[in-house]
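Presented below, as structure tokens, is a lone chain in the form predicted on its own.
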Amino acid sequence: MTELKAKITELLFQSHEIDISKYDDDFIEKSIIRRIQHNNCNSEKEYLSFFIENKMEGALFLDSLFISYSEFFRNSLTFAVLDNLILPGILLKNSTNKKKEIRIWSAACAAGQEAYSLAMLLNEHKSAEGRMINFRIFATDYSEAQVTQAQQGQFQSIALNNLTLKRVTQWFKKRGESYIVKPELKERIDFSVFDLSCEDHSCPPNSIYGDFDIVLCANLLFYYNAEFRKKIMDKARHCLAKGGYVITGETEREIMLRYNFEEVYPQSCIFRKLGE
């Protein structure tokens, strides 16, 4: 299997200029079985041979590596520390400091449920609380597919299940079988296209600075091999505003402890850099 991942990676990036090497080896191990398995090849030879001869099955295997999937309020702890912990200390600290927003990041929006979860959360607070919070969040994501679905706000009923009927109510409009974001939800979320293995930016360029309260690369991590996770890592230590926080997958928070994160709040998934 060594030899042939290698053969891969370099027959990718001859003929897509994409380097696969940044993916985790189980990862991509795992991919090739299953493309092995999709072509009904008998070996690894075999399915060399079937990739060098079929021009479509390398833009086949790179759709089998870029996975795009969220939920509407995912991981149910999460956000329900977010909400009752996280979000009123960031309120009162940028209160004392004067800082005029709570500026976050979802590295990896996919169609953008995560973006739109944390737009509900701080309209919610700002309700509740009954004055301005100001806030802007920048949601990016590598597929230019995937962006446009996010800007786009449309989904089916089966995506809304993690969702309140009165969520629902306030900020969907149904159209036909499908559900439609209000423009009220999307007037503070930046969609944009980045890639984080770009070497030339920190954090989106639509961001212009950083300074996140929090950044989330959730489910994201664990696809990846340590060099590139170190990247994608400094990436969200040097944009983080200070005393910001990192949220990640549930599968991700051993990762997080080796980067000298600490763990806010038990089995939460929400770090801290140690010491902050």
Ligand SMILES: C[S@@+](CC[C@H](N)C(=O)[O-])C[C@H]1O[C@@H](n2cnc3c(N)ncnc32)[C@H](O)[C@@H]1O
The other form holds:
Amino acid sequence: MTELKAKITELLFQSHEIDISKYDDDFIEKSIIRRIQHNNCNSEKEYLSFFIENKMEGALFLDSLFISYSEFFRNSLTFAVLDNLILPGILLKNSTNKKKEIRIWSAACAAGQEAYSLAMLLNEHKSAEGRMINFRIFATDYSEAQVTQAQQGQFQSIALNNLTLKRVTQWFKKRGESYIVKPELKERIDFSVFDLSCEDHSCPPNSIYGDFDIVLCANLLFYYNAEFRKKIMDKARHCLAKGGYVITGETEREIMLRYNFEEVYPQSCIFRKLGE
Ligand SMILES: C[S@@+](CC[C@H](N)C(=O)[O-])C[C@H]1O[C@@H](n2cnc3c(N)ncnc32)[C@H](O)[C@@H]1O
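Could you switch over to the form predicted together with the named molecule, since the one displayed so far is the form predicted on its own?
Zooming out: every chain and molecule, the one shown earlier first.
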């Protein structure tokens, strides 16, 4: 498998200028096995010949690596802790420090579900407290297609399964079989393309200076190797406001503990720099 993986890595770099060596070894191996089975190849050697002879296989292989699955309020415990502990704490701290707005970065936003979920929560805090809450969410992804979809804010009804009827009615407009996010929920979200492997910027250029109270980096770390994960975590650490939080997916909790972050509430997937 090591030889096949190295050969595929080389071929993909030549044909697509995409370097898959930054992905986690197990993830790449599983993807290769899936492609071998899908194409009914009987050995690694046979798959390599198939890969070389079929011009489309490179693109299809890459497609199988780009996983964009997401959900509104994907991890209910994370969002409950955010709603009840973290956001009230940030609001209090920012008003004491006279910080003008809550700044959030959804660093792999897929079709925007995570950013829209947070915008719903913050708007709900705004109405519950009967006062203005200034917030801005920078939502980025390296896939242009995902960012375009996020900006459009159009979802099939099945994608709204985690939402209460109240939220669906308040924040979506039904159009045919789809639901469209209302403009007032989009108002404070800035969607843009940003690749976390970018060497020139540690935070999305649209945000100008980072200073984020929350960085969401959920369900993408585990696709990458340790070196690339560290680069992503360094970026997140660099652009966090003092006392800010990083949020990951459930399977990434162990990874965070290795990078000097502590979980603020057990199993919440919400982390703070150790000692802050
Ligand atoms: C599985 S989805 C997770 C979406 C969302 N964060 C969640 O937890 O539901 C992973 C997303 O990460 C994006 N992604 C992967 N690598 C990236 C990178 N290097 N820079 C920016 N986005 C990336 C993918 O395009 C995809 O939309």
